[in-house]
Amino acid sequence: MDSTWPHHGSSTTGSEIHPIQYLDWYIPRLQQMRKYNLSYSGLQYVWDFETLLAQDLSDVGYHHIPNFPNSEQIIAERYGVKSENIAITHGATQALNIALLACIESSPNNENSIVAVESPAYAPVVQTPLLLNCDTIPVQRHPPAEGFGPWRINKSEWLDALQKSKVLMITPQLNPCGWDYESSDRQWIIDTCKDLGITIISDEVYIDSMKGTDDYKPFHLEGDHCISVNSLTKIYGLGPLRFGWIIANKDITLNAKRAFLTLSGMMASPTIRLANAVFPHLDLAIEKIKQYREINLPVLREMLARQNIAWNEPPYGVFGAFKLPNDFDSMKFVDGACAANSVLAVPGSMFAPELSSWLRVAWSIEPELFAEAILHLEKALISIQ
């Protein structure tokens, strides 16, 4: 495999469509069923749907259009907006597609629109615009020079890219480091995009781990030029449902609903019934994340300290990243020393080429198994020093 990071560049169709090479690499490793999985980007949590639904799961699929509450209204109530500002989708990845379709305007002379996309990033965030007749340019977030705290932006570099762009796509709680924006960087992005007439599409599948704190600031609150994308997948541990949503101004939301119906038709009624059942209880998952952080993170901190590895711990979420000793290649580490110890983690090269010596680890599993996993990760780290 030549590279695993996302592809930037010109729009693609047909045989020119880029693979999602991260998944080409990752899915076979998942299938190996290594005992100690630190690669999850979301909470591992088992929901008791039969209790929540007060019925057997086998009954959920029998009624195509049952009489159940409106999902858009349920989401709107949780996020303090009107239902006209909500469009539901089959997960966050589709929501990114739909959001871009809903806000990008045709360029004169059939020129491709340019979308600035934050890097590092999960490949579908970067490569979605390429399928929709857009070209992309990266805008970087860099590790802090002092080694601790939020990853930062270079405003002059961003301004040069934004002046060429129609849309900016970002992931505030950045994958793989887990850090949200430094406050002045965030405000500069919001103000600059507004001044330039740029729409911001914010992939917010991780930020609900901050919900209930003063730091919780979804982008849809920042003006009509901002779109929030979220789902039940990461923070709420419900990836199999493929249930996501867009929060935007009512004109963009109307466009999004039209695009969704055109591409997907109706949302499956079993998905809606399951999502509606879990929504009143979503804070249980956020409390579980807090619990895992309190129990699991000290174990990780202590191990990294023993190995003299610098650790820039994000204040929220379920994952973080660190640089391997001696700039060791993280893919070789995961496929070598980690595999030998039945550990799976995520190489930083999944997100950007400059992160080839970084490793992402998650603390989203139950504490006893996590403690065992960290001991085996330590054995792998010792073997490369």
Ligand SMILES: Cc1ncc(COP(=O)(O)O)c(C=O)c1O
Given for the second form:
Amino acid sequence: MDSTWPHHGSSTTGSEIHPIQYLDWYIPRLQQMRKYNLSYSGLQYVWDFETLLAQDLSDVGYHHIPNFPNSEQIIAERYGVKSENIAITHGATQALNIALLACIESSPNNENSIVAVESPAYAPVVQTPLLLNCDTIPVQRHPPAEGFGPWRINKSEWLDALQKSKVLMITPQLNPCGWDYESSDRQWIIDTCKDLGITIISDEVYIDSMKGTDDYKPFHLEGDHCISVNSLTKIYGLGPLRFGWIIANKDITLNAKRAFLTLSGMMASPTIRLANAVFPHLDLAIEKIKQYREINLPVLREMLARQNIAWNEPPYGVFGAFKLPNDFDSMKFVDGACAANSVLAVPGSMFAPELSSWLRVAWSIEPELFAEAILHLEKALISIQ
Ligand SMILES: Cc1ncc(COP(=O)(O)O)c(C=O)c1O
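Switching forms now, from the form predicted on its own to the form predicted in complex with the ligand, please provide the structure.
Zooming out: every chain and molecule, the one shown earlier first.
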């Protein structure tokens, strides 16, 4: 595998469509069924669908329209907006495609639009614009110089990129470090994009772990130029359902609904039924994340301290990242020492070339297994010191 990080550049179609190297790398490793899986960026949570769906279970494959609660209304209630501001999609990945289609205007002389995309990133955030006749330029979030606290932006670098761009795509709670923006960086991004007439597409699949706290700030609340994208995948542990949504102003939402119907026709009936059944109970998953943080994080913290590895712990969510000793290559580490100890974690090079010695670890699994997994990760770390 040559480069594993997301590809930036010019619009591509047909045989020039870039692979999503992250998933090409990750899916075969998941299939190895390593015993200690610290790679899940989403909560591992068992929903009791038999109880939640009750008698509806036998109907999952059938039409969901008659007498069925409206998903957009259900989402709107949870997020305190109107249903005219919600468009549903098959997961956040599709929501990124649909959001971009919904806000990008064709240019008069058919030039490709430029989209600034934050790096590091989940590859589809970067490569979606390339499929939709746009070119991308990266804007970086850097580890803090002092080693602790939020990852930071360089405003002059961002301004330079934003002045050329029509859209900015970001992931506030950043993958792989788990940190949200420093508050003045966040405000600067919102204000600068507003002044320059740029739409922000904010991938918020990780921010609901902050829901209920003062730090919970979805971008759709920041004005008509901001679109929030979210799904049931990460915080709610339901990736296989492929249920996501966009929250945006009324006009963009209407465009998004038209784009969704064009690309997907209707939402899958099983997806709608299962999502509607689980929505009233979503806070259970957020509670579970709090519990896992309380029990699992001290175990990780202590192990990293024993190994003299600096740890910049994000205040929310289920994953964080650290630099391996002696700048060891984390891809080699995961496929060598980790595999030998049946541990799976995610190399930083999946998200940005600069992160090739960083390792993402998640505390999204139940505590007994997590504690064992950390001991095995420690053995792997000792073997490369
Ligand atoms: C930032 C980000 N957005 C979206 C996704 C995937 O979301 P979904 O499963 O809802 O498409 C991921 C998965 O790793 C991610 O890291």
